[in-house]
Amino acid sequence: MSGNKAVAYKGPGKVEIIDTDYPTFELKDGPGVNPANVGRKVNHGVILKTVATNICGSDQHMVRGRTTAPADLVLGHEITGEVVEVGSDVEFIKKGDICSVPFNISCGRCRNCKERKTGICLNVNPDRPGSAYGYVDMGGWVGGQAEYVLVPYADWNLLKFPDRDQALEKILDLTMLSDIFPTGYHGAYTAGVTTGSTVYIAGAGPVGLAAALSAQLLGAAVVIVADLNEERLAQARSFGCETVDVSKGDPKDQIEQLLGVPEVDCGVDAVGFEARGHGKDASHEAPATVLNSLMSITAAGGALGIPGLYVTGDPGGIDEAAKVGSLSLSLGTGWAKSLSFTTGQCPVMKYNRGLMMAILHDKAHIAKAVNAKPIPLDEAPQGYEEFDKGAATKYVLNPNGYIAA
């Protein structure tokens, strides 16, 4: 093999489908590859035939230009594949097996993966812990919005599949188990969401839906989704949950409608560093908004779950503190109330399994909760235009065939 397609980030607000090189077992040189990892040897890893790959909204803040990633860098961490070259060090997975890769990359060797943290490896990315492929700052593995893509320690990373025409079949679900639908459960997870529980989820993007969807799952009484965005809000109600259009005003108010309290138990944040402010401030960026308001909505005693994307550069802040993360919290709120905070990549092999599990034995249904729609690898561009503009639609791209028409 010698080509291969990729979806390339070429600047604020453009990305291009690009001819590139057909991965090897080894590391080479190439936007955003930190130079200790060139000419690291991955005998240990696989190549995959991509069979989808998923347009994130992490993805979206690169292209809006809203993170230091270097043009030309190959994106796409959202990746299950068809194995068709095995490395010489890998015993367990065999070609032709069909995958879910884990966004982050973990090496299942260091003292955090022993732990469960595979979201901070310490081994794979020699700038600092964590890493993924295809994203800014995180040791610089390729990314698989492509025809192909290499996947590292393979035996450990990747999730396979117990039966390849299931997986077809159900490939729209399953192929969320890569980042969305875990980051989604995750949120809820550590936001303490269980049997009964009222559950707050800002942002109705793909994550805040799927973190819905988990929340329904771990046995939420009450969801309510909040967004600036009608479609996406609408999307959210077509699975059950309550939603709040935060433009008109402090969630409080809605919520006390919904609940008859002004408060909920849980709190979630699937929106990150660009949110905009509430009310009459919701055409301007405020990126400390919804931090403060889960703050102030979840009961004393409570705990949020991040998921949102919060960044150390940021061009495109509002002001010197927001271009290097620094946001203006109202800690002492979360203090007074003993609430608990949980942020960073979720863990995606500390639930991917269960979720794969609940997948297969239809108990859930993912794909029609964040409304996926395939398109074609060549058709990128403009999904990461309509996605940019608030499409409620979770894109998958398809760039080898697999999924039917």
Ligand SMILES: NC(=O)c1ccc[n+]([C@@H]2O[C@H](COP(=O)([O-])OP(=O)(O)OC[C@H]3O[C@@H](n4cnc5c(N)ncnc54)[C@H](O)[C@@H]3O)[C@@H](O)[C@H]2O)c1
Contents of the next structure:
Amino acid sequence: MSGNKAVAYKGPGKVEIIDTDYPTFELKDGPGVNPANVGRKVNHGVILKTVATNICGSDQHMVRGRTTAPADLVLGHEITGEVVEVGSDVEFIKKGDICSVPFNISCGRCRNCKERKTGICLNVNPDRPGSAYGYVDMGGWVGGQAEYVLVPYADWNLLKFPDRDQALEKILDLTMLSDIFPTGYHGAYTAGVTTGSTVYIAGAGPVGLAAALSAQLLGAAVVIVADLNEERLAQARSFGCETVDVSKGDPKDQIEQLLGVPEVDCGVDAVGFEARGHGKDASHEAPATVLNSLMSITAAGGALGIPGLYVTGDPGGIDEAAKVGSLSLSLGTGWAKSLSFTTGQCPVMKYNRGLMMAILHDKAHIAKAVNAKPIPLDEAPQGYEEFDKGAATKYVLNPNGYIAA
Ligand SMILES: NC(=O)c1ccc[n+]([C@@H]2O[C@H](COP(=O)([O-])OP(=O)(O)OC[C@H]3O[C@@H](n4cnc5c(N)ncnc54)[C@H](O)[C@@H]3O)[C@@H](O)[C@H]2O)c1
Ligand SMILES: [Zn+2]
Ligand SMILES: [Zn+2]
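What's the form predicted in complex with this ligand like, now that we've got the form predicted alone?
First the chain shown before, then all remaining chains and molecules of the complex.
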């Protein structure tokens, strides 16, 4: 069988293209693979030839050395592919199907999957509930920033696109269904966004921009996107969002200038644990800043959608508490205002089909909103570097040339 070119994490600040094994229907030992998963039979899986696979802010946490990810881990949890081999227990998915893969790996059989909580499946990761491809502490399923990737429980996990030609034509939009579009939508939805809402979204990276487009789809009256990166704020303005530059001071004052009141109905954290402070503190990391400011600016009775990632181990944390994921939260503020919180992995499967329909029927232009840019697999190291520097771009790897120039 032929080999498999893939993007591997090599150590802080470093990714490389490596030659690795073509996948088989059995989990092999390797970097980050939980011993209890080695030898696991995956006859319910398929092998995909990758059509598109995106670089994510979640990958960057690992690549910056801010997690306990081991060297040589093959990266990539945002995967769209063509089925080239079908396991013996797969009943409905067929060779030739072009499918979106939810980044959460889930079994479809456990209590949580049955309740559509696929971000915390109990059967795929021996370490803890929840799993993903190519990610630290997620059981060791090999990542999809590669030419080929194994997808388990294929009948359950895969979202098949209805028409191959149409799928390839809209691939830069559809590739966002594996993670950021559902994740942004989940952030807005769980923040309670509905017709007429005012919304503050912290973070103008791809997830924040996807949350902003989702808030518009959900009917928000005003969508305010905040960041300290001017290029990314300009990207948010390009599709009708208001913006707040948090390096210029407390977002409260800028929100008051925009809305006439210093608060919003709904708050979204699309930043996570590497958050910078506000105003003069924007020059350094202050991991509780976004959560504390969302509690302060969200109206009483409101909700916070928190797709931004928080970890349990961060070797680069600013202090001993942050190194074990403990943050200094003003929870009393949230409690006094009866705020609700939704954290965790986005259960992609809850939203991906509806968002696919919105894309196929030209109701959502997510690729434009996040400024999707296809690049060859070999250019992944440059893509990671530019994205890390804050480019207002969502990098889409094109390992097998499916994406037309
Ligand atoms: N929950 C999920 O299922 C899920 C899925 C995908 C991504 N994520 C997480 O979502 C977060 C965002 O992902 P991304 O790809 O957009 O990452 P990103 O790193 O590209 O974007 C984060 C942005 O936040 C900005 N920022 C930093 N401090 C800020 C502050 N105080 N206020 C406002 N903006 C601030 C940064 O300048 C940056 O532009 C990451 O933590 C990622 O791991 C979670
Ligand atoms: Zn992602
Ligand atoms: Zn499950």
